[in-house]
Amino acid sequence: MRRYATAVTLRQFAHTHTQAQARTHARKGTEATVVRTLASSASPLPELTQISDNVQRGNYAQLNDKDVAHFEQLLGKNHVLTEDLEGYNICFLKRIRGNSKLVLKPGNTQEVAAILRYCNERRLAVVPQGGNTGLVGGSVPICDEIVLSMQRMNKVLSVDEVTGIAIVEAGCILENFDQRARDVGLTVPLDLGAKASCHIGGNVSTNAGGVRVVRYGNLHGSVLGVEAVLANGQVLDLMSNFKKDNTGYHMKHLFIGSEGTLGVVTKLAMLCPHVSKAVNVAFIGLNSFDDVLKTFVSAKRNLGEILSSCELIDELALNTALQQFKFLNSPISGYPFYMLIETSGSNGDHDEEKINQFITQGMERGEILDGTVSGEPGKVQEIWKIREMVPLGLIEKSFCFKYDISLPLRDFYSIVDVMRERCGPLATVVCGYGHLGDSNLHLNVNCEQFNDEIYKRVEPFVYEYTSQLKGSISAEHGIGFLKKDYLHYSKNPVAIEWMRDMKKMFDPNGILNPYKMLN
């Protein structure tokens, strides 16, 4: 009989792993270890990643003046940047820093195709880049790759209020896309904290999740079709205006979540649901994670079709955000766990009655200790702002190890307790928050300053623990550069080998986003 790991057996695993790792480090003595500094928002620029991580540059050509002149003729000088490239070279968390000397800003699919055709012939490496809000170093250079910025391809081409289908260019900012959809009574089925700067093409390329997966599912279902340019400049038109199109292989799925390693997404078709007439948000306090699970089950049963989001924030995560951002105002405080539950429906009175009854029953059972409910748009926005500022609060003034993992719901929070015990006084904060509705935990381990001792306590243990629980080492952020060495914890060798073969078929010269995803 196969025995699956439980939280108890994994706590035992954590203890033995600590001892074993200590023995391993003792045997290694002074052997050099590659250590990646995880920065705070106020930290200085990191060292070039090629140097800090000892990355061997691929067998690519060196950019020269003739190449730059070619691109200037193709795009115009205003769209070929060779100076002030720091913002394109450094990732959002200042963990990764590349050394690109050239940023190209195409204005349409044909220009993207011409750029990639030329780069493929010259063997010049390219990294596609959207809003550069990713957390795994997937959208910045590692060495000196050319940055292919999608900023100019930012149009919403059409929104059909009858079919609900929107056609949009990859460089469109998510918030702008959603506003255009709302102009005709629709909404984009994706909502992220970075919506004011992230690009929809980047969202699709990383299969971003966000806060409403519990209602709308992930992008594999919402995206009806894509247009992508392959490494050789060939344009692959996989656009569709139908949910049902059962004609052969659904190749669009290859580009959803492939992080620009198989092709560059330039356009997509998305199914947008109608805006809900009534939105209510409850912010509730609970005493234990067991009560959290009971409340989640109750929400699924009693809120049913109107449940649109179910978020978890633990006490330390909330308190850190409140300390860093004085403009935040939590309606309740003093509880070990908090849940943000949103409903969206078409009948305000009906929805309000359901969510109030849900909370009343939870309080009568002793599962919910306190809470507040609001359907007033300003109050709803205030409550959501608390959730959105939590991740930023954790990187504001300290070093933070951030992990985006999927875990079985019964063991969703166990890793937080294990990491607190494992890191001890080395960590100032160990906390968890995330999308409870789709089993996606954001684990954070903070310390005053980066040090090698806590780094060894954290990695690769977090991924080993997650693997033991049959979880995923990346729920929604992708693999990028930071997680490429750990892919084997979630994918077996046969699957990884097929991924390599697929990469070679689509990009035989390996020019698209090298050093990412596959080690």
Given for the second form:
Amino acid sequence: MRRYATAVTLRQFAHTHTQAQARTHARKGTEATVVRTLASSASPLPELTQISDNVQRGNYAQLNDKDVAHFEQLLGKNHVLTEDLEGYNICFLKRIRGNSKLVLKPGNTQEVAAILRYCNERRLAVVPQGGNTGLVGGSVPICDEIVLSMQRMNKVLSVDEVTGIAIVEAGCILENFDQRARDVGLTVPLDLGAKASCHIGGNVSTNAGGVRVVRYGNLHGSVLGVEAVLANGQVLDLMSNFKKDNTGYHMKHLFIGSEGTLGVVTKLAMLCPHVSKAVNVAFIGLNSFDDVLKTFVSAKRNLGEILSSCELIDELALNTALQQFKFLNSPISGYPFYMLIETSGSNGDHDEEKINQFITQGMERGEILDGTVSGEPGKVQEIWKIREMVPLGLIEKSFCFKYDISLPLRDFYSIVDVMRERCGPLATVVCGYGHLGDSNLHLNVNCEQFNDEIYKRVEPFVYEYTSQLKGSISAEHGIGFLKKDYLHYSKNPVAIEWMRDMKKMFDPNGILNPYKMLN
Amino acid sequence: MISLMFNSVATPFWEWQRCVEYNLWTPNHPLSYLTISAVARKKMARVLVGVKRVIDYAVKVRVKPEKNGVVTQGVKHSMNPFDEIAVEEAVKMKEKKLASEVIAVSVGPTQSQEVIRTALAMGADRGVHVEVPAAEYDLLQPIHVSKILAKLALDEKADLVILGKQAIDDDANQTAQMTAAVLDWPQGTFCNKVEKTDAGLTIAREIDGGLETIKTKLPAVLSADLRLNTPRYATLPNIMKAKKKPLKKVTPKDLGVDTTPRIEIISVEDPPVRQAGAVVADVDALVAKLKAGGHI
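Go ahead and give the structure of the form predicted in complex with the partner chain, now that the form predicted on its own is out.
In what comes next, the whole complex appears, and the chain from above leads the way.
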């Protein structure tokens, strides 16, 4: 399937980073919402995915005026949109474009329940949408599904300083949630580049990873309770205010990572750790991947409990970012590998001593060649910016095949060299960066324009290679629409069959986020 | 204060014009040789850089509940960003062999030594810490600091003093100017570009209308503006080396400077909270609202 064919026309678009794209609109008397606009008015629209990918529309009803009138009565005219829907129809990477004619913005759980009950009876397909920052087309319509936008449900209902438990609505923007938590000395245990636009509900639905998984673990551990609305309109209340609750099946986990196909998440209870008083960041240069691994082990041993992030960037990835974004200032250059190591602890002096010792030892052993270390918030931010701009630098001016794979740590980087050799002169840049701490590599293969030749070289080789090493073909981005065909590389047929049965049980009419995840 | 440099090289016509305009010695005047300062001949400058320890720019500043200052206890501090630019410029001059030595100075309590160490890690050769106890430091003003820097400049035989244009905690933008006045040295403030010439310095200054180019002779005082350069990170081998570089400690009394407070802080308050705006449906409603509010 020529999924990437639609991107041929997008080659020339100008990307700016997520925060710059978010603009606050006021819509006809409702409160201000953040609407993501297109990168540039000059960028051409991708072709309708239904046409370009030859998608067979499911056996759903067609939307008619009576339906629209019903929703207008239910939500109020202001929260039912039938025009200017491009922002809701197009995915973040501008690869998928749906043809939805209706966007609904419910304000509370009861409205979501009423909407789904109606859609289930009428057999109307629905796509739940959060911040629309997903990278696998899981949050946009493929055909003419109704977009259920959680934008309005953006309140942080409560944050308890003592227990660390926060109750938040699914449409709350991650950065706003984090700000509220920080006001009482807590922080959200999740941090990713899209934080200024993504919704916590979307993060939970996709089990988002990010840069702090090595410290806080993934969302299965941090989410204490979920309130979701099922396809038939039933509200499934699995909210909990406690870390320990072994009563019955732990159903809340079904909604973490199921990408909106089993239910629409409306409320969450999350356990937020306390903000660390001292944050130190080291940005170091190394000569070989062997040294990287040795340094990683040393970091776990010597920094252990204060280690909060361990990221890898290779030379080409860094150079591309520095070339594209002139405002970036890298402390060092000219090394084949760079690592960004962050520590978060409660005592600045102790942490500084630990990290300085870790670096001194690394330098004495000849593994750490150069770099910088700082505890100053300004410098910490600037160094993190380098890491955050790396993925954006790679999609800036050329076509990019992006892969998000989990590989055994020893073979973590070998795939980059293998791909580089395999693609040869067809690729302009083959590089890798990622969450070393979680064995999660983001592999990028860039080329001037999409062409079949390089496409055949890259896929399905990447997935086969990953599968052979028993890795995951999608470590944190999820399956969505773009990776449906590759699910079998990481999950066996028995598991996939059971997933289908579960989907049928939760959503017999298949109205929730169709065409995604399972074929 | 603009002064012209004369040297034995033939002078372009427009400089003749300036000579005539400002009624100064014309080049080739026999006595002009005597007015050439020693540094006009090729000599490397000794540079004194002032660095101030301030609350890090990325930290949210909070007013103390007693309303007599801002919270500094337990808050992350770092080198004033404009001072980083000043240090970078000095280190660059050393790398280009235009400066022989870079001395970093900080005035403040014990913790000020941290920013001197950072300056040393960026490439300064030695540091001077002028110790002022914390209570006195809260009331220390540019008038005091400028006298201290002036005395140090003379003691250390500096040819050039580079400071940041202003500190991000008080936004005073006074120290460089006052230091130059105390020393009676020319000043180049808001530097966007500094070039060393045989005659002294050619400086481009950021002013409201754009860039103004001036020429001064040495010794001089400069204040660094944002676009002068991009400060380097202190890299690991240099951070190690910095620990061994000399750091001298003195007091204002040693320098003969009186730091008696000349001001009293009455109160420190938050700026008023920004009121939310209102969205109106159309121009008529906007006009009506403006009229109702008495704005038009």
